[in-house]
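Coming up is one lone chain in structure tokens, specifically the form predicted on its own.
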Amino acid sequence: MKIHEADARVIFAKYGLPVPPSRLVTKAAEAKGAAEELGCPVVVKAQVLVGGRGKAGGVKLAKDPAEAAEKAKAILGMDIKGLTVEKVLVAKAVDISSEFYVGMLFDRVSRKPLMMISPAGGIDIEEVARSTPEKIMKVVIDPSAGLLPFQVRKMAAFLTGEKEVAKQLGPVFRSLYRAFMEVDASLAEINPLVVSPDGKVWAIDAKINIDDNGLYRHVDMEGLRDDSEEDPGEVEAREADLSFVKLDGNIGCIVNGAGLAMATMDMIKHYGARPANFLDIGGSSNPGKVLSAMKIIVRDKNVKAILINIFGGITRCDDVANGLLQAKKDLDLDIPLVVRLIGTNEEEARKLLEGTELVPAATMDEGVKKAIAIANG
């Protein structure tokens, strides 16, 4: 679940990170309130759930009450990578005499939290990845031990050789670390965190995507989740319990487990195709959800052909079929459906589909190739 700047600065505020007095608004009025109210300079911020708002021209500095109110009202309504902004987020400005990069996720090699770190921070840690490497800092920790002393020292050390903004950069790391495993999140971090000339150090801007697999310790949370940026897909999937990822391909892809979600993928990859999704119904044999997953899919124009590819263990094949066969009543689908079923009632679902226009495949690499012809047609 990816959450707002605004709600992530509370939650970072919250562990003791430094980070500047602000206020939500959605009024153009409002910004020049909070602006009066914090004083000036300001920095008025579109708040949506996705990067580059900067580059956009979503992020803007207003060096008075007025300015505030011209920059709010210029922002908000604007449209940044297809989301509308609807608020800004007003904040104290800090001038910068130099900008870090700290955030903090997990290394799927060592299984374990990582935090990682740049003295090249304020720009796209991707892009420090891949044309400065080296100016990257990656340091695993144990959480049967958590984040220990000589790790902050040497961390401090790789960003900057003055002490007593050294001493300050313990604390962020550690009040990060926290609240990285206490709300359960995949990913935390501050971009840019900055030294001010006065040599104090601030956390000028906040992300945090919390685990959904985590959010049932955390009930407060949930309504910090905002349906109206996501994908409309997306959030239906979640309500109807099923795990989805819109893509840009354009075959659709209806699978259980995730495993063989992931293989079927790369098996179309192979090929030379494209999915449309990543759509796993999960163990469970109800037809309703076969149902549901059909209307996400055929939702996407760019979908021309749709890999049903089960294998029944938990699942039923004959209740999958019969999810087809409803859905196919149902949506009046003019997608071409290329199914493989096999394993539990795999006999049953056969017959039940005999005499259909759904097109059978014996296997997954069959049931690829069928679905790619189609596509391409």
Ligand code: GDP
The other form holds:
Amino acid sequence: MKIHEADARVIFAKYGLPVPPSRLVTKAAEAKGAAEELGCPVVVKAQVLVGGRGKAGGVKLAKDPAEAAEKAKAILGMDIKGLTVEKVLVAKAVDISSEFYVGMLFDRVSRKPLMMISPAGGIDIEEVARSTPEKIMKVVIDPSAGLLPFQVRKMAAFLTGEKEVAKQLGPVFRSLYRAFMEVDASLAEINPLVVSPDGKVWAIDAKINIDDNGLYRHVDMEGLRDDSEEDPGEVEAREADLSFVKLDGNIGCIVNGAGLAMATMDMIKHYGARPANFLDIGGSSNPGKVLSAMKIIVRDKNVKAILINIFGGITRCDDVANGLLQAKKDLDLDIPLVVRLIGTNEEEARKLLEGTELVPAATMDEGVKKAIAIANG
Ligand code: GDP
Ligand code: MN
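Target state, the form predicted in complex with guanosine-5'-diphosphate; input state, the form predicted on its own:
So here's everything in the complex, that chain up top.
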């Protein structure tokens, strides 16, 4: 779950990170009041759940309250990467003499938390990793020991030669690590962490993604979710208890089991086509789930064929077949369905589907090839 910068700032501040004061507003007039309260200059920042707001024109400095209102007016309602700006954050601006990147994530290789830092802050870290990888330092943290003093010193020295700045970096690293671990984040990022001309360190941007699998431990954070900024299909899927991820191909997939769903997507790619989604309907065989899955998939106008790949175990093939027939009728579906159903009750399922427009496939390979042939016209 992504959360807004304004909420991430509150968490950062709670953990002692040096976050400049700010106010969240929805109207230009309120931005003026906020700027008066905070003292100018301020920075007016679009609150949307995507990165690169600065480049897109969603972050603007203002020298006085009137200008803050002007900038807020320009940014509110703006479209940034398909998202409409409904709120802006007015934050006390900081003069910048240098910018760093400091981020926490998980390292899949060592299977441990990883702190990643760079003296090339303020820009896209993926770009830094591509063009100047020597400007990135990665430090794996053993969670049973925590961040160790030698690691802190090594990282501080990588970012700065100034003793007074280095001294402030230790607490920043420690606080970010603690915040990341305690909120069950999958990502916690300060980009940029800046040094002002008077030598003080400030976190002027805040990004936190919470691991959905850890959310049950943070009931209070469920309120930070912003459905309006998520793919509507993903929201609906969550409510129907399906795991769904929208992708950009043209073959819709309905599969039971995450492993089989991954294998199905791999095979589609192997034959040169692209899946429109990842979708795992799970282990139960409730026909209603197939119907919900179908509804979500057909909303995507790119979808030219739907491949149903079910390996029946606990899931009963005849239940899935019933769900498919129901969906075809209810949704008045004109997208061709390629169906591969094997396992528990497959005979019954085959009988149910006989004589319908559904395209049967005996194997996964055949199903994928048929779906691709249909999608390609
Ligand atoms: P992002 O583009 O979505 O990552 O948004 P940021 O919060 O990182 O802001 C983008 C850029 O705006 C930063 O890299 C800075 O260059 C600039 N910026 C943001 N806040 C301030 C500030 O307080 N003072 C100054 N001088 N520039 C700022
Ligand atoms: Mn940023």
